[in-house]
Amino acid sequence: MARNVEFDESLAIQKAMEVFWKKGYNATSLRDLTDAMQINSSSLYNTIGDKQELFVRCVQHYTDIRKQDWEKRLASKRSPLAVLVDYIHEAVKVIINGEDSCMAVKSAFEVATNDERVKQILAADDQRCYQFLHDLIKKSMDKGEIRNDEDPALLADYFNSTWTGWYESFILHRDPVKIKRMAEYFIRQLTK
C-alpha cells in the first residue's frame, strides 16, 4: 500500500526558497532541495512538480513576502520620508551584510531571461516596488519632506534601478563604504 505524502507544503516552499536564494537556480540540485525540504524526490514530484515548478513557486513566495513588507511600511504612521530613509538603510544592510543578496535580482539575471513565468512574477514585483517607492516619495512631497519640483515617478524608477546597481557594485568590489556613500548621496538628493 502506498504511503500518504504528509508534509507542511508552505514550510517546504520556504526551505526550498532559502536553498535557491543561497545557491541560485543552476547550482541547486534536486538533492539539495529534498534534503532542505525533508522529503523524498517522489513526494516533491507528486505534490509540487519538478525543480522548475518548485523554483517558480519559491520566487512567488519570495515576492509575496516583499509585498507584505511594503504594505506594512506604507501603513506605518511614521513620516513617509522616515519610512523611505529606513528602507534605503535596510537595503544597504542587506546588500553589504546579506551574503545571499536579493533573490529577485539574482533570479532576474539567472533565470528570468529564459523563463517567462519567472519574468512575469519579477516584473509584477518590480512594479509593486516602484509603486511602493512612488507612494512614499509622493507622500513625502505632499508633507513637504521632499521638494515637490521633482517627478515622483522618475525618482521611484531611478531608485529602483539604482539599488540593483548597488548590488552589482558590492558583488564586484566588496566595498561597503562605497555603497553607504551612494545611499547617503541619494538621500541627500531627495531632501535638498
Given for the second form:
There are 2 protein chains.
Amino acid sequence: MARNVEFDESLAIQKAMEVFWKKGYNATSLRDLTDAMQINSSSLYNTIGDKQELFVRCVQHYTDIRKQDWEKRLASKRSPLAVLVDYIHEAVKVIINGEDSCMAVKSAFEVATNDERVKQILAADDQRCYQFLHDLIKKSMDKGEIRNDEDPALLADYFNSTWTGWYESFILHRDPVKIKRMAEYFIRQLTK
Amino acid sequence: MARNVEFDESLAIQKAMEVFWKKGYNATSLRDLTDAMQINSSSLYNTIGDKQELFVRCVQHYTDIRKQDWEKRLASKRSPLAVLVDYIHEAVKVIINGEDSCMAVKSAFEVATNDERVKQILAADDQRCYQFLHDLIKKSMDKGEIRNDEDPALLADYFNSTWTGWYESFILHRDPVKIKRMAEYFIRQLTK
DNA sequence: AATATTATGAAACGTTTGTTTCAGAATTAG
DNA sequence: CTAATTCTGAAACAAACGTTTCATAATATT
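Could the form predicted in complex with a further copy of the same chain be given as well, to go with the form predicted alone?
Once more the chain from above appears, this time first in line as the rest of the complex follows.
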C-alpha cells in the first residue's frame, strides 16, 4: 500500500555505466552519476545502494551484454572459423571506432585489484570469453579448417589476453593500421 | 643567499611513484603522497608543483628506469635471441611475483585518455619497447636464429602489445602456469 | 475515501579533497 | 655578524566528496 519506484532502474544502470565507462570509477563523482541517471541521490541509495554497489551493478550489466553477444555468435549456422574471423574483425572495429576503451579492461586495472566482487565478475566474464574462443577453435580444428598442432586451450588463453594490448596501443598511438595489421597476423597464425 | 631544499627530490619522487603505482592516480590523495614522501605539502608545491605535475614526474621516472633496462640488455654480448628469450622470462617473473601490476599499463588506461602529457610519455615509452624488440628480432633473423618469414616490425608491434593482456589475466586469475604457458607459446612462435 | 506506506526532492551532513597562506626557522652571501 | 632570501611546518582554505536526513508528495490497499 504505497507508491512504486518512479524511474526505470535498468535504464538508470545503463546511464551510470556509460559514465563509469568513460571516466573510470574513482574519477566519477556521485553528482556525475545522479545527473546522468536523472534521479536524486536519495532514490539511488534507497533502491540500488552506494557508489560501490552501483559500480558492481554496472560492471555486471556490461558483462551481461557481452555474454549475450557470445551466445548469439555461438548459435550461428556459419562455420566456426568464419564466426571467429568475423568476431576478430568486429573487435578491431570496436577498438578503432569506439570513443572509449573497454570497460572490463579499464576496471580490471583500476578496480579489480581492490574490490573482490568486481574481480569475480570480471574473472567470470574473462572465463566466458575464453570458453567462446575455445569452442570455436576446437570446432575449427575438428572440421579441419585450421591447423591442429597446438592445444586449443592454450590458443584460447593466448588470444583472449591479446585484445587488451590492442586497446592500450590504440589509446597511446591512435593508429588503426597498426591494429588491423596485428589482427591479420593473428588470423594468419591460425590458418597457415 | 638563502637556504637550500632540505629533502632529496629524486628519493621523494621514487616514494610518490610507489604510491601512485599501487593505488592509481585518482585513488591517491595528497596526504597519501606527502606521508610517503615525508615532506610538507608546501614544500611539494614550492619545488615540484601540484598533483598532476607530480604524477607526470613519477610516470617519467618509471619509464626512465625501463629505458635504462632496455639499453643495458641491448648492449649485451649474448646472442639477440638469448637476450630476447631472457627478457620474456624476466617479464613473466615480474608479472607473477610483482605485488602490483605495471604502472605504465595502469596509467595508460586510467590517465592517458585524459592527460596529454602522460599520454606522450607513455607513447614514447611504448615506442622504445617496440624499438628494443624490433632490434632483437631483426638481428635474430639476420643471424638465422629465428624464422624470417614475417616482418620484424609487425612481430615487434604484436609482441609489444601482448604483455598487457598477461597483466590483466594475472590480476583476474592469479594463475602463474597460465602466464608461463603463454610465454612458452610466444617463444615457440618465433623459433619453430 | 481513508490510511498506511513508500518514493522523492532539497537541503544539509561531516569528511576529505587539493591547494594556499604565513610566521618563523634556516642558511648563504656580503 | 648582519641581512636578505628561501625553505619548512602547521594551520587554514574553499570546494567537492559520498552519504543521510526529513518533510512532503504520491500511491496501493483496505
